[in-house]
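This document starts with one chain, in the form predicted on its own, laid out as C-alpha cells.
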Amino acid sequence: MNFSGYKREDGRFGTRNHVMVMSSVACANGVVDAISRALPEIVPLTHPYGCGCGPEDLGVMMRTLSGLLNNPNVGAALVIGHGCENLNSSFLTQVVENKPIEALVIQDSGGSAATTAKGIEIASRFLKQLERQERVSAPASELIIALECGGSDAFSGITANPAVGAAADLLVREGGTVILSETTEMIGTAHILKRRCATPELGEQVERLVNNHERHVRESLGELAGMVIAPGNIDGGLSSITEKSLGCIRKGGTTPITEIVEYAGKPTNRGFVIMDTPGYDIDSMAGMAAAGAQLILFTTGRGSVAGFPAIPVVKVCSNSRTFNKMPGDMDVNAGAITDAGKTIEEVGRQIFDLALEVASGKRTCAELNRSIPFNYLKQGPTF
C-alpha cells in the first residue's frame, strides 16, 4: 500500500508541506500571531513558556520544539525569539536538519513591528519555495501514526478504539509504526500490556512504567486517584480510570509492543510503540508529533474538536448521535458498529483507507476548522 508524500533529504516523507512559524518563548507570541494574520497559509506555533523553567522542563521543552521543527510535515521554518530567554532561537535553528530555517530576534531586529515585517518577508519566500515541491509515491511503511483519545464515552471502548486498533494492525503489517500514549489511561492494564511485549525485559519496563505512574497519581490525588478522568467521561457513562484504560489501550491493536520511548522521544523500532505521556490530549499529541508522527488518529465519544499544528488529525467518533450532531468536526462514524451492522474490521479498514487518503493530501475536519491547540508537558515549578 502506498501514499503520496513529500520526500525529505533524510529519507522520511511528509504528509503535509507546511511553513511553520514558531516562537522560542511566550514573549514572542504576538509577532508570530501577527505574521499568521498576514499569511494565513503558514502554521503558527506559540506556547506559554521558553523561560522560567528548571533543567528538567527545559530539556523536555527543547526536545519537543526541536522535534516539531524536524517533523517531516514541516518543509521550512522560521523561529521568532525575544532576545533574553533561556531557550533562544539560535539553538532551535542549530538542531534542525535538512530543511530551510531562519530565526529573528525581536530585541535585535528593531522591535515587534519591524520583526513582523521581516518575518512576513522570510515566510513568503519559504512559501514560494515549497510550492515547487511535488508529492511522490511512498510506501505505507514510512508512516508513523499517533493514536489519541479524548472526550471518551461508554461506547469508545467497544467501537472507536477497537476500530482504530484494527487500522493500527493493518499499518503495522505494512511495516509502519503506531504510537500509543497517555500513560494515565493505561492505569489498571499493566498486566495486559506486559503480556503483549516482544520480550520479557520490555514487559517488565511496561509494567514498571504503568505502576509507577499509578503510584504518582495516588500520591497526588489520594482517595480520588481512581477517578482521574474528566467530568465529560463520567457524563458519557464511564465510571473509573480502569474502565477508561481498558478501552483506551484497544487503540493499539493486537501486534506486539516493540519499544517504549520517553516523552517526545523518537522510536528506533517500527511496529507498535508506547510513549510515556500524560493523559491530557494536547500534551500527549505534542509528544508524539515531536517524535515524527505525520498523522494522528483521534477517537472521541463526547465530540472533541481538537486538532494539532502541522499534523492532520482524523476524528473517529464512537457513536452516531455525536457524529450526526457535529458533522463538521467528525471524520469517521464508528457508531455504525452498534447501529448499522458494520464489523470492527470493516470500520478499521475504512479508517486505514482514509488515513492513506489524508496522508496523500485529503484535509480532515480539524484542518478545515483550523483547530490547532498546542501545549507540551511541564512538570516542575515556574521560577
The other form holds:
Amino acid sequence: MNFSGYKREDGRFGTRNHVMVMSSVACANGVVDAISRALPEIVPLTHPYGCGCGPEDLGVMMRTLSGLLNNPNVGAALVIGHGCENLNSSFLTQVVENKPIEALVIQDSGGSAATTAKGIEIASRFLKQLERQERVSAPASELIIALECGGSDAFSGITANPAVGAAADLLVREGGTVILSETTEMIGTAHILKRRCATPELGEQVERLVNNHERHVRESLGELAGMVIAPGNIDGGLSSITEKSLGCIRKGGTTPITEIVEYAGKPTNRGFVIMDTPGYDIDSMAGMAAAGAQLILFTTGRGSVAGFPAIPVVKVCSNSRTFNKMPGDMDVNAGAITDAGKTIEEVGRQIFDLALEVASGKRTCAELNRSIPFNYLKQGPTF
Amino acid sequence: MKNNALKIDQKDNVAIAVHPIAKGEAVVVEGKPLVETIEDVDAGHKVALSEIRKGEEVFRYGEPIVEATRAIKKGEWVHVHNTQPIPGDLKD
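Any chance you could show the form predicted together with the partner chain after that form predicted on its own?
Zooming out: every chain and molecule, the one shown earlier first.
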C-alpha cells in the first residue's frame, strides 16, 4: 500500500509541507501571532515557557520543540527568539538538519515590529520555495501514526478504540509504525503489556514504566488515586481499572510491542511502539509528533475537537449521537459498529484507508477548523 | 437478527451490550443470538455468555479484567456487584 508524500533529504516522507513559525520562549509569542495574521498559510507554534524552568523541564522542551522542527511534515521553519531566554533560538536551529531554517531574535532585530516585518519576508520566501515541491509515491511502511484518545465515553473502548486497533494492525503488517501513549491509561495492565513485548527485556521495561507511574499517581493523588477509575466509568459499565485501561491500549492493536521510548523520544524500531506520556491529550500528541509521527488517529466519545499543529488529526467518534451532533469535527463514525451492523474490522479498514488518503493530502475536520492547540510535558516548578 | 451486543475477542466470556437489553431478551452478536438475559443489562455493560464460577476470571479483549466473587449465571449482568479486581491490579 502507498500514499503520496513529500520526500525529505533524510529519506523520510511528510504528509504535509508546512512552513512552521515557532517561538523559542513565550515572550516571542506575540511576534509569531503577528506573522501568522499576515500569512495565514503558515503554521504558528507558540507555547507557555522556554525560560524560568529547571534543567529537566528545559531538556524536555528542547527535545519536543526540536523534534517538531525536525518532523517531516515541516518543510521549512522560522524560529523567533526573544534574546535573554534559557531556550534560545540558536539551540533550536542548530539541531535541525536537511531543511530551510532561519532564526530571528527580537532584541537583536529592532524589536517586535521590525522582527515581525523580517519574519513575514522570510516566511513568504519559504512558502514560495515549498510551493515548487510535489508529492511522490511512498510505501505505507514510511508512516508513523500516533494514537490518542480524549473525551472518551462508555463506547470508546467498545467501538472506536478496537477499530483504531484494527487499523494499527493493518499498518504494522505493512511495515509501518504506530505509537501508543498515555502511561496513565495503562495502569492495571502492566502484566498484560509485559506478555505482549517482543523481548523479555522490553517486558521488564514496560512493567517498570507502568508500575512506577502507578506509584507516582498514588503519591501525587493520595486517597484520590482510586479516582483514576472515575465513578462515571463504573456507571458506564467498567468494573476495574484493568478493564478501563485495556480499552485504551486496544488502540495499539494486537501485534508485539517492539520498543518503549521516553517522552518525545524517537523510535528506532518499526511496529508497535509505546511512548511514556501523560494522559493529557495535548501533551501526549506533542511527544509523539516530536518523535516524527506524520498523522494522528484520535478517538473520542464526547466529541474532542483538538487537532495539532502541522500534523493531521483524524477524529474517530465512538457513537453516532456525537458524530451527528458535531458533523464538522468528526471524521469517522465508529458508532456504525453498534447501529449500522458494521464489524470492528470493517471500520478498522475504513480508518486505515482514510489514513492513507489523509497522508496523501485529504484534509481532516481539525485541519479545516484550524484547531491547533499545543503544549508539552512539564513536571517541575517554575522559577 | 439485529445486533445488540459485541464480543470483542473470541476468548471473551462476556458480551458488551451496545443497546439496553431487557430481561429475557436474546443477546445478539453479529446476527446470532448467544444467550437470553436473566435481568436488564444497560448499554456499555457486560452480560455473561456462559456460567462463570466463583473465583473464575472474566475475559474481555481476550484478557482477564476481574474475577467473580460468586457464581454468575449465563445471561446475568456482570459488574462490580459480582466481581472484584484481580489481585495485583491497582486497588482503590
